[in-house]
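Given next, in structure tokens, is a single chain: the form predicted on its own.
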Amino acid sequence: MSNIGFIGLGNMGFPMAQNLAKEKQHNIYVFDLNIETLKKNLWPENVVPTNDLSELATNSDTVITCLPDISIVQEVYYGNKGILSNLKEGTLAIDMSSSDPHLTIELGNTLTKMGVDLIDAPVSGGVKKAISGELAILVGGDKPNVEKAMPTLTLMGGKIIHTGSLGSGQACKCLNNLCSATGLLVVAEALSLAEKFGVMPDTFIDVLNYSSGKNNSTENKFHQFILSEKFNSGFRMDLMNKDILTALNLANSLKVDFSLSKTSIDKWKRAENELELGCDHTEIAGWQRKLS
């Protein structure tokens, strides 16, 4: 058996740190700053719950991150107390994060001079498919070392796509989440004015879903989280920004033309300015219709 160790138990890891245990072909080491997550009894006997990073470095072949951005993915690596001195040369670093294209590189030329391969493998889905182990995962890395992760990927994933070369699962991965978010602010826009004309939200939706206009939010978001005003589809909306905001500065670095996408940005970052604090994303529908 070889040895995992796993770092980020939120909302997301969690889950796919589970799916990694369930099938008992790798000894697992997790790790979290919240220590109600390292608690043994949530745990098989084949995964070692540390609140020791070094100690999970050292026992680790392959070291999978899942972190809420690529500062706290770099402080894990070279910070005060980095993991990297630690590590095994060959050892195999996979980040699930959703992270930043350009630092992501830049973080693998500086693993790569201590003997270790990092790819990158930001994930789709949502909390649902994280607890199903059916999540798409985007990976950028060289083949070989994609090939060496296929085998761990595929316990916590149900569509593995190799994008192409190190950072392009992160460029894949806030592009999506850039679409996925769009969409669903067109959609609440559309909702604020046919609820206005008298239609009422339930039956537009269903119009939506049943035609052309139909998206993943309309059909996995609206009925679910946002009509039914539970706003909790479990991703917060402060994180759906990160994301949206790497992909605007993607493309001002290519110098792509993104004005249609910076007004979906901007409206975005406006929704979060007034909103609480880590609110759920779906509440930029409940935003929106305050608007109208």
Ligand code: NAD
Given for the second form:
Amino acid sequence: MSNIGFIGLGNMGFPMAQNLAKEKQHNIYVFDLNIETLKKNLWPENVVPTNDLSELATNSDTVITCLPDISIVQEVYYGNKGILSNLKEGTLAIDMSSSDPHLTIELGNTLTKMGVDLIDAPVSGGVKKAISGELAILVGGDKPNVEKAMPTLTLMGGKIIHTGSLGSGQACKCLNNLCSATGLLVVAEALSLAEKFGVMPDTFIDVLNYSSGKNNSTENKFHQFILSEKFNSGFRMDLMNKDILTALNLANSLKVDFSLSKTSIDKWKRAENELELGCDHTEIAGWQRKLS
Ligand code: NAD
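I've shown you the form predicted on its own. Could you give me the structure of the form predicted together with the ligand?
Now the full complex is given, and it begins with the chain already shown.
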């Protein structure tokens, strides 16, 4: 039975680590700064909640991170209390955070020097699929490392796609979220206009869902989180903005015309500045309705 260290037990990481633990194929050391998540009664017996990162590092054959952004992943590996010096040679590091493709390559180079192999494996599907273990997992890295990770990833994902070399999972992830964010925003704008014309909001979303204008947000977010005014999808607006800004930086670095996307990214940033800190990303549609 191999040992896994899992760092970052938030909206996504907590159910993902629970799914890893369920099959009882591994001993799992779990860590988060939020000590509430480390209560023993939350976990089955093959899980060791620890508030000591070095204990997690020395005991792990595989280390998984599911953290807000790359700066925190870097901090965990080589910050003041970083785990890098405690890892065994040959450890496999899997970063399942949504992060930055270029900085992931840099992180990989640093880890390689210490004998640690990195793959990036960001996820899509939200909290619902994190709980059901049906996430899409976008994996970048060398084939042998990806193959080594596969049995672990299949415990959390329904579809695992090897996207190419290290960082490519992150490139695909931020571009996926750009498409998702822009799709949500354009529907929010169209909805404001439909409402002004006198069409009922629920009716308009039904129109899209039975017509060619539908997308993931019309099917899975508008009735559920936006028109219900629950705004509780479990994915924060600042995390969405981090991802779409990463996409813009990538476009700039590779000199791709991004004029349409840039307009969407600017409007998302404006919404974040005007809304409450830490709000759910679906709040942008409520914000848009009030603009009109
Ligand atoms: P979250 O904020 O709910 O969870 C992050 C967790 O990391 C928190 O529990 C926090 O306490 C912990 N943390 C922060 N700094 C830490 C540190 N230095 N050491 C240990 N733990 C630390 O975020 P989330 O929604 O679970 O997202 C995690 C990652 O997954 C992000 O990169 C996000 O963009 C991505 N993601 C989220 C969703 C979603 O629907 N929520 C979907 C796909 C991808």
